[in-house]
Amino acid sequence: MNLRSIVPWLAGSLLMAGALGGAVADESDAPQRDYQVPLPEAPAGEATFQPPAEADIPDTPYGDMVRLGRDLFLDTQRLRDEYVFNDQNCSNCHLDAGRLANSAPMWASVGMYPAYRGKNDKVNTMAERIQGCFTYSMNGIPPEYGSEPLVALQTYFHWLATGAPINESLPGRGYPGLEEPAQAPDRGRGAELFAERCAICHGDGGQGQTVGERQVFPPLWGDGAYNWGAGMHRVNTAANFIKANMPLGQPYSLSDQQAWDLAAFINGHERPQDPRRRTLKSVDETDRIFHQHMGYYGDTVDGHRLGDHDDYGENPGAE
């Protein structure tokens, strides 16, 4: 783990440094700004918005853009080889067809946007948000402006957040935050939980689940997975989602040290190429602007330099 952003809570302790197979660097090495910022975190508290019923979807052509950006939504797949490259859906990261708080549900998105993100430095639409989850949770090429799908999908969240507030930050958004762990995050720990409590799902090598044709559980790493890229590849994301989602019907059932651990276990795999990396001119300059924050990209895990390779999945990059 790049251990340049949490070196408050890991000051001092060497053992722990050595745990996340990382170094502490000088912290004149770091760049100015953090792409990574996240919005702000939703306030505490339990959800009380309620997204309408799917039976409330009107049966105007408003609506059947909603039913094929639900359909869109939970089998991303139908975009596979022309915006989508890899294994995932976007149910995947977020549950019940973006209904679920605490899921980074879909309601509690639409109302924040247009917003700033330290990510790409700019003022995000929605449209450029969901693109942006093409490109990196899906390690595909991101829709075009106009296009069906992009359309179809924001037509969806636009119906899902009916009701509810513009510019209001509302409880159930995003993946709540868990504190900083007690220990260091530990893979070899997260190795043994993910034994006992994951490979029922996403299996033994974190490959995921098929049914006939259709993928019913997404791969957590390897080339079906989300790239370097993608926000769940950090350890404090990856592990705020586990906490309050994971294993799937059971949320809360882990302690957050176990949540921490399953994530650095999780995220200390190989996985496609940060799509970034192809305008830059190495993996340390790709390390260096983009991934100071909790991360392994960059990192040596098993005798193995993560990221260091030329290997983008499936994606064949722009023509």
The other form holds:
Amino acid sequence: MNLRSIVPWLAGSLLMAGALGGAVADESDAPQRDYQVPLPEAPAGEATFQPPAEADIPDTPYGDMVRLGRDLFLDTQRLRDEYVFNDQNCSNCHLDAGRLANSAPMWASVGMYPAYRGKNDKVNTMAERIQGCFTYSMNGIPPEYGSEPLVALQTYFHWLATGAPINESLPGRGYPGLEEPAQAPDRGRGAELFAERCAICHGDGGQGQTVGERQVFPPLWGDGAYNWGAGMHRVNTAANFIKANMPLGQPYSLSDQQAWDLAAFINGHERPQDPRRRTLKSVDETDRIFHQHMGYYGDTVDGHRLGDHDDYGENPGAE
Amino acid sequence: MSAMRIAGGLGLVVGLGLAAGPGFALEGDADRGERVAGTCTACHQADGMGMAMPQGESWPRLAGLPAAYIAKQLHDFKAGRRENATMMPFANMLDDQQIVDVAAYYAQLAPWPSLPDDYRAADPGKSAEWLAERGDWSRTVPGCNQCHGPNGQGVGSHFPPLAGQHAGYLAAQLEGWREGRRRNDPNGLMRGVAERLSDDEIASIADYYATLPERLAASGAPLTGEDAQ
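Compare with the form predicted alone: the form predicted in complex with its partner chain:
Entire complex below, previous chain first.
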């Protein structure tokens, strides 16, 4: 798809809706399923659910596992080179240690799984959802079922959701969906705005900033960033995130149009290859099966075809 | 003093650009800066460590602040974006060349203490530590260290170090933002944070950072840099 303007995206998604049968057939053939299929949008309105305070984590073996999950969520880099192969921590995209409403908080997610998704025609579990974020957002290798990191993260989320209803989509879940922009998202306008409002933290080249070993501001593109399969590489998802969460400490300070322009600018940059490409024949095939949405994968931007490379970042591939 | 020059001529321009300062590159020279600093030592002290004045206005430590940050502050005083009756006349005396020179001088005078950068879980029972590490997102206050770096040791030249600075000075800055005397933060990144803090929080977070290097040292954490015991 040519995704330089919103019009082809919209046309593309309409086409997709029409051709859903075909797409599903393709996907069930695909070697790795799309674990990141988004859930339906959360109901509008102020978030009312409050996760418990950390001071109240019990002093029990359960509480110890909660604390370990919290630490892994904030400091996912301790799993670097084993399960994590970029510079991210879970809390980079799920702010306040996964507690903040409209920042895809974990307490709102827990009660939504297991969930059936037509898109991959199976019942998806929370464990798989977490593994999805490892594979794509962390450009990593997902921890095995029953492994300590997975158990710890799930225990932490379970504790965060103490008292939350099951099987109910709560206000504050996910990132709030923006209306379609008045004008097509524009990378040029996004670039200017990025220099004004974002580069002071994320760097002129989107490379982020570190102090010693510690990543303080995450990189937004390049090898240290989320890969081409991550939910955040979708322009609409990034726009939703940015509007409600960035600049840090100044949520909702950008107009919707600005959030769209910034998302287009950020996601029009190179990043580690979509890991599903490893077992597919070509970029074209990967694009056709997995990229029928608002993203620049497979598009030519500034004379360069995005995603047309064998750079998987630091990820060596499974086994 | 060493004849170290700031290699960061470019960084300096970027820093000033954000505050709409002059857009030309001047290279700072620490030797020339030492001569300029003759007028500063009365308050900031010969070693650049400043002085805590329990009853009055504290003079901030300058030694080891990033050169681009120092230069930006001096331009901000001159332009009135940062108001302080004691400091403004001294900034007003300096021309652009003297500003980058004295900034280069103080930046290399002594390294700012470099503190541990590894993750450490914050204790919810300690309110200042919690504010520093985790903030209070119910009021949209990010953790101070999310911008000021691990243990508040500063990030690049835009986010100054807080740990090891004098408590009275730190508190005065937070009050300055709340009361509109300090209006020089890029894109209002700091003002919003300061406005959401209570008086008690300002006092306790200022004390937390002022004493953090000593407390970390006492707890056996490895420290580097002078003044880090």
